[in-house]
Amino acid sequence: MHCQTTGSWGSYMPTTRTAATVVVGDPLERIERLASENAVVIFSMSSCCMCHAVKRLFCGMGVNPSVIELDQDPRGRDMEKALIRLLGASPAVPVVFVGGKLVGAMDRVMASHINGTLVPLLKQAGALWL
């Protein structure tokens, strides 16, 4: 995903995944292995407004999450199965993980946000540098 900014908000483009970054295996080693791969990641689908609040939430603050939009990945709906079971509910997006880390779904992004937590979560992912 990247983040213009026009104005006071970001907007985002999410970046397309060609067929060579698709692995096969456990979904679950596959959430894990590309949570780990960028310093904030968010499990989405295009068509969700909450994940679409959470991204712009990230894009407003200067960071440049990477965005897997389980709708339109081939194993997007494996994916989706293990994030519920992950979580221990459902909707399973948007999910985010920070350094690596499940931060979780929507409320706990919040609530890290409004409890001053989250920003000094992304300063040691290197999301943030201010």
Given for the second form:
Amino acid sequence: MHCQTTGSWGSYMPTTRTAATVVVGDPLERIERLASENAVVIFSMSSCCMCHAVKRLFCGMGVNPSVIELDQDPRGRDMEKALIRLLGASPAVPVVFVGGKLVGAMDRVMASHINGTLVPLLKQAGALWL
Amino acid sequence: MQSFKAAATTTNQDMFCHSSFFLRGDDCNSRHQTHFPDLGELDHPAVAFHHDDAVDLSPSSIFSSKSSNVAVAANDLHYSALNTSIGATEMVSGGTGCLNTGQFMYQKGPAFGVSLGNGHIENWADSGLADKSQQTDTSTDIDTDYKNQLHGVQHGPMKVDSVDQSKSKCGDLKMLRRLAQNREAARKSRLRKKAYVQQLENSRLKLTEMEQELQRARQQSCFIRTGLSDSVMGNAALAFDMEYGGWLDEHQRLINDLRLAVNSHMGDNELCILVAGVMAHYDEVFRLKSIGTKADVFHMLSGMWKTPAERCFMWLGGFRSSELLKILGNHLEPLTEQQLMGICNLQQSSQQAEDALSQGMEALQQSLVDTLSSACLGPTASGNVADYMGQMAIAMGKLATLENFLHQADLLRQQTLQQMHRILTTRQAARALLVISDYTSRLRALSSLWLARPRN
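Could you drop in the structure for the form predicted in complex with its partner chain? We only have the form predicted on its own so far.
Below is the whole assembly, all chains and molecules, this chain first.
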């Protein structure tokens, strides 16, 4: 299965696998699919406290994010690795997508909130009404 | 002593007392140990030496006893220090001598030609002992002064025949006595002042030396820190403290320059540069904190590198951005509509971010509690080491996220400052930075006052 670059992703490394290890779904593709299902999607882990903080941030703004707990997903492990590659850094979570587009980890989310770009983005995605 | 007593009781008008006082080199700090009580035994009506005076010398003297260029003055008693700046004739040469009031000795000095043997005492008719004639500063003994005046010398040995003269001119005596006393007092005062100024100058030089040393030490600590391969926790904490101290000093300098610029109504172009300088310097502290957090997160969290009052109102290892914006409040006016909205949004978003991080920290703490209490505790605790170690490993992992929280908090602070800088004009930004700095300075001053407050 080949990976295609989509507008919302930018470019990423195509995954290579042998025939024997074909995975049912490419993790990145799955991530992309899940990310576009809702206005605000947070990839998280139930034990991660920073993920808890990011969830509280959105809830505090009045946004209702959809959360995917990787440690509770059968393919969570793969998705975690894919996210690390996507971000270019560890830890993999939390990662936030707004309107199908990648915002980033906690630092990027907070930075965009402080510099005032997050709220317009949320409104555009229909996650926030004011 | 016996001889003194004998002398005191004589009615021989030709007798007078010589006394020479030597400052014992090693006794400078313990003048109270001198044998002044012995003088009391002299049973003389107007003993010029008082125990209290002598004792007062050490504490009341503002001059360090280490300095040999010190003139010490007492009420009635005058001790000439070794080698005073004015001292031409000292009874003691070099730095040695002994304060030995018990003995009345006449030491041969360069200016004195007369020497009397030990124990030879001559009394003035109605005066006390104190003849310091061999010293440049004579005692306030009136007769001595009068005698000196008569002879036209400040110092010199007392001559016996002066006694008769003083007795016969009682009327003039009082007036001359008073004049001489005034002169004497004035001279002593001048000497004291001179010595005091001298000491102040020395202290000032020492202070600048120490400041330079401190600066050098701080710079050296920077090298020490970067030279550490595996930094010991204590060293990392110390290193940060020192660097932060240096940062604060530089910050104060920049702020002072900014204040001058604002007050002198400097043009926007130059002001902009100064403001940018302060902002860049803030970036520097966040860089230092980042290094410090990686090295010793608990030290950064503890806030021990801040003053007590700052520490009390600290949030996650630093100041609260939202609080800072509230403080700025009215100081930023006049603001345009757009600016006002920008500042309001900034305050709101920083508040939300702070709340989010705070809740994350609470979750972390709760999680840690759960982990540490999940393995059996108390009397029923099993001896399962693997279990214990497993829980500890999980707890260690959770603790590691502490660094991330601190890091995010610092990022929040940095970004709030930068956004504020973006929204405001140059002049407004300058004022805002001054307000923030002044507020922090006051907190620090409050800490100092609190620590120094009188306690019952």
